[in-house]
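Form predicted alone, single chain, as structure tokens, below.
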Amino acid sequence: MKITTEAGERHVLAVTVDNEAGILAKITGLFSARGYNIESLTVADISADHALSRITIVTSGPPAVIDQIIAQLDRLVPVHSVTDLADGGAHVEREIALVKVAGSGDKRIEALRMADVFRAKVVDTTLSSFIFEITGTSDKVDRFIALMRECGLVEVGRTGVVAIARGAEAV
């Protein structure tokens, strides 16, 4: 099956669901069965009684495809709401990455200098490597990782995008 990568806008979908076994598989199955691509996916428990979870999905596509995805998600039984944060006005989104860089001498100094510019924190260090923690937009994280390739990038772990609408109202 070919995954659809039609040109289109990037959308951040906030999906509130019952916190039950199999719901994530249903949602990802909906995307894969129709050939839609998920660029990022995060899940978090959002209620004190652990009854609800929020799934944040980043996907791209033309408006008609995004509308179809939202309609199909809305039809799933354990889904309470689907909100396209990109359409809903201003929102804040962040991603966290752990970036391991190995090197010595000038490469090591340059990695520290670039980390300072990007406000990345050193969370672990040895005589031959660093692990940096960087938080920001996906573009910022991507740029940092690209620069670290020149300094001896070894490994990257990313959380995926988390997002929330601005303002006093809940989604």
Given for the second form:
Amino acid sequence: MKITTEAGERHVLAVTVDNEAGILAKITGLFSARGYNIESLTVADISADHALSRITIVTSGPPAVIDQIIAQLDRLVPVHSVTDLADGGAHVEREIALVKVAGSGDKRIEALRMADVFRAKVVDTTLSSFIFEITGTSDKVDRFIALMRECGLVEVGRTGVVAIARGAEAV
Amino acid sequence: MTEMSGADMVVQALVDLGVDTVFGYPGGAVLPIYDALFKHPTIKHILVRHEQAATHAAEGYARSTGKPGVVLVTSGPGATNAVTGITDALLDSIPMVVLTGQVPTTLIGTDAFQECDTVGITRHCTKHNYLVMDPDRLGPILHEAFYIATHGRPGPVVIDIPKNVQVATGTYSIPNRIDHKSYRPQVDPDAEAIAAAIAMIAAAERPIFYTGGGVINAGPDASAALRQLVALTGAPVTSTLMGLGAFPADDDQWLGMLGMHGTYEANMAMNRADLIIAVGARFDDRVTGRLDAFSPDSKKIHIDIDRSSINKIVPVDLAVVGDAGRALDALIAAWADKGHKARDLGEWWRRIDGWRATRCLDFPEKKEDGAEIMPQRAVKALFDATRGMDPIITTEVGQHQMWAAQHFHFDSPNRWLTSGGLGTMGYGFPAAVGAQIAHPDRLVICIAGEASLQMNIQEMGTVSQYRLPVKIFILNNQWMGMVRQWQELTYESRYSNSYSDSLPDFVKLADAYGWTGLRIDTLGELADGIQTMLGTPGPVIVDCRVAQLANCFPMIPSGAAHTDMILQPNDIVGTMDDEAKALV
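Form predicted in complex with its partner chain structure, per the form predicted alone context:
Next comes the full complex, and the chain you just saw is listed first.
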């Protein structure tokens, strides 16, 4: 007997929650308990009174599973709202990566040249290394990191995706 | 606004919330609350013998009264022992509030004596949980916890209270009104959805109501509304295990329970229907059988208070989010509003009568006095003997539970207490304790299997202590019968570890606890034995020896469709493939 899984599509969910201990565990636990994917997850306090956090989750699944994820998140007591950003039309997504490259000679020059092409900023340098800061979609960050692998990449830190819908409305 | 200790606040909040009974077990980290209880005689504390039993007793109390069950246990093992009952309450949507003691805040995270991460452990088996770090928060949190446990889809809520928070003083406050900032379940159904539903019901040629525990949870009025709507439409009704009692079993429109051990007529009617009206039921795998063959030609309306239950397993044509009772009331009003009359469903009923003619619940038996008792016969005899006594029936989990569901019939809600979702062996006896505490003058019978009963048999001491007249009726076949049945059907009768070896002498055990014990061995002794049980004051344990190898039919085998029911043992052919074996 083979165990098969259904292919899915990528969705970005914006979840507003009470900024209280244990909420993140509750949400990630829901995903692991029900077998949903988390491709990326970011969380930060977003309100002036520190009462609310926004969690951005990139997940994937068939439409029925995505619908179930939203319903399951929505019924958690500390969850205020769940928005599927793909549903509301256009949205923007950004991710930041810090990319450390070490080396000398041509590779060092090539790394700097490509960073310029990608509009990555140099945020730290030594005689033998750079740290680049790159902001963009996950795709763009992926491509930059792939190129840096050829130029002495030693370390990467990524934030994961944050996203927000275009236009004047809030979620 | 009064200054008092955290422990006093807990007890004051319970008093203010109208709690009359707490099921619990003391320990180091809850001693301050126990001391506060000592001074508060209005709250009755029931001392169980194991914390799991406290949670099931609270479920029995809740399910038989409609009020939330309350549990008080200590930290560490007290809390972990409660986890099974908490999960059971989550799966069966039982309102429950569990107060757990915790080590002092200064020791949290140090692996202190009897410390465990209670909020971590219970995070995914509660509807919500709290760790209270400040005594001033106790009042608002307790009130909010009861609100959450009882509103929307009911469920268990855990409040973990460190010992120093119980001892420290603070200000007790009651929120004026619980207006939760994020938890606002929809109870009133949308009018458009109701209008669409009533149009579908009026147009259906082969409708069927499929009802569940949500109707019971919505209160007795919801059961009354269900009866009214069913009468108006003339449609047949079936129910899940959890929904039994919402619709009277002696009504002509009742088809019996559906699902794996449901009736042939209920499952066939679900399969052939052109409209399913699901009310407070969640299309559990025990109900649907093989999904791609589940009711292929029907439109489906799903009424549920929990949006996440809708389209979770079976995609439906119309979702109605709301309380089952309010939705049923709205449907009745809309039916009258539109001036609908019941359609002629004669052709549909003729087909149903054809399925009924298989008499799927009949079973082979010998009739002479010395014959062994068929377990189905024992349940039927118990039902016949208690007619008019309005008994509350609890069950453990297994074959006896299914036989009870098939052969014991209910006319009213809140009389049938069983573990449906989690299927917890050991549930039935403590649930009977909880129900008996709530209804001291009612007849409460736990229909048990000899294996399940042993999982919480220590509660015989609790029953003795509080002089509860609980009756335990054991269908003793000396097997974990349902396990053995599956091994017979799926594993060519390799009975791996399913024999109930080294059973105690239940009659002597009864004697040891100060109960009355009696044993029934043959069919000729059955009726008298039951009469003796009913006529004996105080707790009674009946060891009713039944046919050892009887199996529970009808049955939809694992991975099969509603139309592939096994009606009798000789319907079984061949062995199961791996796909079927892999299903639960």
